[in-house]
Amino acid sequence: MFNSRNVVISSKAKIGQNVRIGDDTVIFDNVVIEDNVTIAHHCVIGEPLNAYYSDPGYENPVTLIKANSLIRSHTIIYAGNTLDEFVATGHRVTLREYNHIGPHTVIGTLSDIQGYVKIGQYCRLNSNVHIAQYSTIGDYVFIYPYVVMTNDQYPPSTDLLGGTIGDYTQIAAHCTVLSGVTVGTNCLLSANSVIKNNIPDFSLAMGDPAKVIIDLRKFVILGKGKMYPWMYRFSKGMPWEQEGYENWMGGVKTEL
């Protein structure tokens, strides 16, 4: 550990090898932290659920942070979360209960994942992203600042339905994805769009309400050519960084 002060670790928590824990961090019952994880200052890991405050028989669900993850300062992770290997958070992130965050995913500063959310591998959520309960996000999805996914078509109600985002999709800043909407794979949602209806694979969609403008595979920038699928021109931090996407896929080329 760091030369840490005021750290509280439950006797029912399990801490692996080479785990570093910063000042003023609290780790509750039934938290499992695997090897080589860093928990920075002022974090809360395994925050109890609401029943903790009223049910004398309450027992904290297991919270699992797998190896090589990085939890930056002031992050609050509620009980029941599973964070796979190499997950990283920014500062002041809130993960409500029972999310499953895939390996190598990054969740940016001040983002709020509201619980029962599934996020795939190598996703990049920028700062100030809000994901409503019961949402599903595929693999290699990039979500830019101030995007909101909702889950209530006629608020307030208890009839909640999260949206679904397909693999490789890019959601630009200030988009709103409404309850129950399915966005396909390899889509680009333009900034400030409101997504009220399902969006097919390989779509460039924009507006309020968002409309499909073009098949993204036909989107050309003068002097640069076809920009999508984006995996053939961008690799930073992706598993194909060293060899290129097509080689990484074993020579199978995504339909262009």
Second form
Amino acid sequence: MFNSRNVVISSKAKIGQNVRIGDDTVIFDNVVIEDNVTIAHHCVIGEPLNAYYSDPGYENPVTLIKANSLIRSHTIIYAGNTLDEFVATGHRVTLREYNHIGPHTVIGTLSDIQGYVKIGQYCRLNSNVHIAQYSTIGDYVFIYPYVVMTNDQYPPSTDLLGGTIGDYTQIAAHCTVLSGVTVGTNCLLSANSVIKNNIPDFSLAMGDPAKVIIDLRKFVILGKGKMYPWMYRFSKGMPWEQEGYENWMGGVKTEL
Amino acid sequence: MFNSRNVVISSKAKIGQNVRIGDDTVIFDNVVIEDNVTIAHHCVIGEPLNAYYSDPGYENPVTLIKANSLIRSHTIIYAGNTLDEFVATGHRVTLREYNHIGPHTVIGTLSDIQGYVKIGQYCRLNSNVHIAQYSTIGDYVFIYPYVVMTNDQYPPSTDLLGGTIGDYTQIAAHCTVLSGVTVGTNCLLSANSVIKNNIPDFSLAMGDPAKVIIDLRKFVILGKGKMYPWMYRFSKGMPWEQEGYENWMGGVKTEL
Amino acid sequence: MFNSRNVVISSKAKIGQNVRIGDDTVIFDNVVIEDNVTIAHHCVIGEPLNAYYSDPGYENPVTLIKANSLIRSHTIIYAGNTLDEFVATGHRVTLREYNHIGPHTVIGTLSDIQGYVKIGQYCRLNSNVHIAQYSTIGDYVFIYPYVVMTNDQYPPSTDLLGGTIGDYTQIAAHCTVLSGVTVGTNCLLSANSVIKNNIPDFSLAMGDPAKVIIDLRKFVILGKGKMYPWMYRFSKGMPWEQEGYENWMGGVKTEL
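Could I see the form predicted in complex with a further copy of the same chain next, after the form predicted alone?
Next comes the full complex, and the chain you just saw is listed first.
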């Protein structure tokens, strides 16, 4: 069904080999799509920035979608984004301008990445995640539905400061991460927590305001044993899927 | 305006009598649409599963939309879904693969049903409800905006376990229902609650973690009297709309 | 790229001068679009009410989009809405029937305004805000992501009562405002609060249920001084942007 019916592609866009484009998709100026990319139906790629509507001399910044990426239907990607190789989006994703999305990262259905956001590799943003401008997310971070990262401590202001999420951290559904907060690596933030203060590495935190409950390295579940760090028990889609995390790390264990 | 402009229908789809299809809608292989169904603009019906993008021999599972259903614009329904008669969706609904939606149930705008979910009859999922895979929802259940049901107790894992919601239960805005929890029948979960433990039938529960406040059969509002079970005072769109709940039940009263 | 490919415009719609319409947009009967309006791709304007699907004599109410408004892609505007001059929507906005949106107000991406809602001028509804039917929002109100206003105290019922938000108030991410509550002017509701009771003017409120923490006129941040009322320090996009709030008010200071 990738018959490219009613597709509009700017003459200033560059399209690689073996690229499939779904019906009714619009591709604006200066979009670069590398090989083996699939873009499904009803998408807008390279959506112009606000100046486009008023400035007759407007020139669209480059939008780069690297090889082997998969953009699902109804997704909107603004001009100025860089999507690394093997990125995937769900449906109706909105990527505002100038984000950098690392390789093999998945941005789930309905997620809204507000711009100037840096997301590392092999992250999983589940459905309906909202990331404010200037946020930074490490590698192998999983964020679950209806999590919001904010960037304005005393709204409204022009003094915007995003939060930072460390590698391997898990943020459960409905959490709110406030402006400027740093969440460490290997944390687990429990559902509906409000993160108002920095959280150290390896913390299980919960509540409003979120408090550290236990060091996850000491967190043992009856009959299951240690659950965290999770990389020793979960590998689906991760770069250590074939050999296991310990071998993949060259035998160097995370501090336990 | 159902002039079917720019509509693409697979030759392997079956379309019944008196079916209206809006502009720019795409209907994939093995979709079966029964009589008197309306599908509005910009929809994707029978969206292929992931294997479609890599397996040249991929065959789309059957997607069944039974008679008299109404699919509003920008909705995406994956292959493998069954929608029973008189189902309605709002706009931008996403139904991932292999859900079963019972008759007369409404799935509101922006809701995202993640797959392998069973929803009973005459349910009302208001706008922007997120239901994780393997969840089970009974009959006459109302779920309000920004409710999330989850399915992973120690994320990330492959050990996914959905929650269960009993008949007639009401879940207010912004609640989070955690993996594996069973909420009984005839409950009311107050706004922004986090449901970490099972909730017995007829409970008013609230908080994080949600605690039972009162048995709803004893819950009386000054000047209004008993509000629950709600079926004795609300019938709009319900099967007892004409005759009232008590008559419709053949005179058998819910235990009060 | 506003080449109006595959656009459908009812012969009963009225389109002003210098109106740009994106591809694949559908405009129904009795839509009035004034001069200098831009409507982007994949929109539905004047979406018919439910009766359209069953009543052969159905006549669409007037939908009015006043001059200089900007409707971003994938937006759905039901029949009966009035958008005043210089209104802007983000992407995938849903405006159900009979809202009135005041001049210079912005309704962010994914927001869902459920109908019969009145929103004043120069408001900023950030992404993914849900406003229940019959809600009333004053002027210069900022509402942040995943805020929900509700309208049903004992769900389900037909006794719907919206909330009211006073001028200049700021509602942070993930708040829930319950049915019938009045939030005063110049308030700041902290993230994830549940507003169950009326909140007086100039309050900082937080928690579940939200409690007043301090009068914002007495709220001083070390090294920054008074942050509220915010109009003396923030003017971007506001009518006092050129001259400052105090001059714009003719030298009359807000009670401090």
